[in-house]
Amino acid sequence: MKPTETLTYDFIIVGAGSAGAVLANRLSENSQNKVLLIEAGPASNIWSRIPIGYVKTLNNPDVNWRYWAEPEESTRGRRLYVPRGKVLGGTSTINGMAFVRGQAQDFDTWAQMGNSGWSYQDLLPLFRRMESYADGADEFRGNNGPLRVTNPVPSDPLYKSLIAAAQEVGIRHNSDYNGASQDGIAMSQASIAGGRRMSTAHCYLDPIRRRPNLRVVTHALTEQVLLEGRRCVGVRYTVDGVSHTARSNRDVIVSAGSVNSPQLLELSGIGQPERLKALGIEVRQELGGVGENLRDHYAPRTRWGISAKGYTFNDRGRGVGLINQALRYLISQDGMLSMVAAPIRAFVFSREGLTTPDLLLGWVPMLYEPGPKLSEQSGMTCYAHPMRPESKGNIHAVSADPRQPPAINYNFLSAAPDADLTIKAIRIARSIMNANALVSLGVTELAPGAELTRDDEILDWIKDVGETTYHPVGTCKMGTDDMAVVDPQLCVRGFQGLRVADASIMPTLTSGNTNAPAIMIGEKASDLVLAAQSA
């Protein structure tokens, strides 16, 4: 069909997701500036509103890519779902919902690695700035920002037992894990308020949607960014088989997500020479770090039932109980359907002499089943893994056609400490679940069962069932060696106007869930950018 007319705009934002429509607020802030956001799903999803939809859509493919990685021998040949958002919001509008930005190492460690701009100290007034935290405003903590984070307190019975059987194994209860320091166990901070989803489209598109100097183009698959000898000029895009081309005046900003990123850049010709040759793509700058240094949470879900009747919501969430949690939701918005995906996490040391914590569990009040759905027995599960796991995959294109999905290969476990690792975890689950303030709830160990005791049993399992906690990052790496794909300022190495801002600039994982430290990514982006057009 007829390519229309090409427009042109001071910026281009490739990705409506959490770091994408933060930069379309802040970057439209200033009504001089023309931006266009295009967003390869559609404006919004009913389900999208209340905290409990996300079951509805992690296989939706209407807003969801569903992805697969690919076959390997830690997952004993399964294909692991990696689940990822398209729609407005991107992933912020289907994933979980926990709000955990990390640990001040987590940072700094990426400033020593030669990102100046990007230690803890620099970042915290960007987390300050993009949240308006429920219990108010501290030296840790912002209450003026987009974004509304809630801190709920441990009010439900089995919360309360959970918190007391970990502090019979020592690990204390922490009420603020996003603020002094990280250890201990909590109930998850939720990017959730009034019983609605905080999602990025919610808190920075909606309220400037009417800006007559941007412009949003949903259901628009971005095939290529343009580049011109070493400057990036614009992008094209399709929508309903129409090919469309937009040219930027400053700066064309990737924010496509860890999965999506690096494969644009592959079919725009940036890449490993040898690969983009094999699928027909012109190559117009060598950069060998596209698609690798991928890395996510690989987590076993541990299962636990539980005989007592009344705790988890096996017991509530179905029948009568299903109706009354509806008519709680509608009431009083909190319950079940306005529950964060795992209520209560515990951030641990694996050893003595550790200054952080480096491994998370976090727990389900119920059991489920694939699909997902609930068991029919009562329980709950818990999900343990190691927060900085050192194993590195890639993700790259397979075909020159942008509709083809990449291949995503994670290479979980190929570091050794992260086998033993993950078994720690799930041994330090099995005390809390095994101390006396649980007793009275008839806790049993469905899996990995307590009949599996050694090292290579447990592992044996972990390599049977485990799955990732949908925290990929790293792929298109920030940094100042010869892997870096962009620079602390995010600028794609050896071009002009071109930039990358979401989570695939990680160096290395954050201690924990990735959403909010994506989010802010797209805040310290924006201060790039437009430092970068004032100066």
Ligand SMILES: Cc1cc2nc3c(=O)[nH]c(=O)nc-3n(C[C@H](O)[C@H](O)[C@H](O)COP(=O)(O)OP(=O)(O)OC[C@H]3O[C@@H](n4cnc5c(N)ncnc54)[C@H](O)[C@@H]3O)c2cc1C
The other form holds:
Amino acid sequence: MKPTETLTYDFIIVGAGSAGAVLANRLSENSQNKVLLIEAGPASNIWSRIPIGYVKTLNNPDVNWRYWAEPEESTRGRRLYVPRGKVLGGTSTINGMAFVRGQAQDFDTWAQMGNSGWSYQDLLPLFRRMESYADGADEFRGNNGPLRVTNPVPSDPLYKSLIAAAQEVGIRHNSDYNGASQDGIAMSQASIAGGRRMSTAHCYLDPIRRRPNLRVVTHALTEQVLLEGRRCVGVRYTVDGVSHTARSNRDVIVSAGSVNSPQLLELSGIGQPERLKALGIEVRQELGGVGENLRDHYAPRTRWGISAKGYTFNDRGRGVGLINQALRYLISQDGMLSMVAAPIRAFVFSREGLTTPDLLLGWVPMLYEPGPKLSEQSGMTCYAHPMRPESKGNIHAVSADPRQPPAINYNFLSAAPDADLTIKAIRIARSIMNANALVSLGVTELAPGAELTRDDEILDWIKDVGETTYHPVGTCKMGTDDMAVVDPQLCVRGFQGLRVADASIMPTLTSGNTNAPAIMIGEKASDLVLAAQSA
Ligand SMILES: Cc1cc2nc3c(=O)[nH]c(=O)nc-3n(C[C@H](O)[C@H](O)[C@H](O)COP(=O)(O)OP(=O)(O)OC[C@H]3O[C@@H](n4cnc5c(N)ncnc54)[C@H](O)[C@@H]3O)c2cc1C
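Could the form predicted in complex with the ligand be given as well, to go with the form predicted on its own?
In what comes next, the whole complex appears, and the chain from above leads the way.
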């Protein structure tokens, strides 16, 4: 591709992920707005639409940045894998498709931190606007939005038994954890409908690709945002090694995700001066918070053998069973190939006296080995972790070359409550798996192993095996304090015409998975940008 003449747009969006695709849609609704959407990855992949395809994209360099975190004490020096989508739809095109908003309290906390306009009452209309919920609208849910969300019924005997087991230990069944309250065990709501993945590429971009005022460029790596004085005026990006520039009249919106957004700001001269100077990058603005405040869910996967036959993917997902599942998927678009990554989950309390749950358990009806590949043995996996960890890490560029991956330091378990709560979550998983309702399935604890009973033994095991659940947030934190990168309007502090809108702006981690809140952030950012335009 030859360098094109420098074109001018009203809005340039960097990254077509969960948030960026929403912005492209909403900002180009007005045909007077010229919008450019720049995506580093391709338009799609053959595995993008079939739900079980996430197994095939988890490690696929065509659509995945495939980052690795730095070794650290909490992982016993292991490097944790950090997959991130690199394709239209971003990580919503490769994720596990569980649909979890988080708690009202999460957003109210953001508002209390000084982010006015971000309380749950402020955001509820956006959560309702973005979805078409299969069970219909009510005061919490919407049925008229671009993103189709389904709520499977627990018809499978394995899930019915798990719900009964949870009820035995005092955990209620909750038919809508995205409704009035989150607590309880439930089938996972999913951004899956008709047996197809509902990515933001499919739901927000496909219907509008013919808009003449929207240009989408794929395979395009944005290398810098262009700054003139206190104003951002455009971006520089490369396609096939050829450099291009695009100018913006109003806003450049960085939606490159929690790993790449801070990296792009640093490459553009915005961040911690000493760090930038060490990389030979000219300092344009000191902002100490760029790349800091990294949070994620660090979750050990407990493993359970099941001796009763025919219940798990290990039994049903190979040989004749797999053929049956494939036929079932082709004929009725359901079964295990249309499955959300963890089909059943429980939001539970670590102790009495809490007003909202603080732990998450998620079950996968299979045992797997690294790869991931199916184990020979039949069983289940249950990840268990605190939902609002306090440990904070960071992500920073290590080179001025935009093709070099940044360094990811999690510092997991550095805040004492995180270790205690993870141990507690494992103990609750044990109590459910050992309940009478599951006895007939012949459940045995494989890991951590019933012989590990003391807290210190369990913590050792957590450090040996913990992985993330792939929810990095917070590296371009929204706020009003010195470490804030963006203000509550999502404007990068110190500049006009430059915003960040993606999971990186979350000041704290939401209680659950992060796709729904990232899409909400795209909706909120669109409102903020359009309000500023019409002011
Ligand atoms: C394997 C996996 C499973 C997950 N499962 C779930 C789940 O079940 N439910 C859930 O809610 N959440 C899940 N998540 C997390 C969730 O999907 C993400 O938090 C969310 O998609 C993040 O959205 P975002 O807009 O911040 O970034 P992204 O969606 O990652 O978008 C960023 C986009 O910017 C592009 N980009 C980056 N840098 C540049 C550049 N320099 N130039 C141009 N383009 C660039 C990227 O290629 C990408 O398309 C999962 C994540 C992973 C990795």
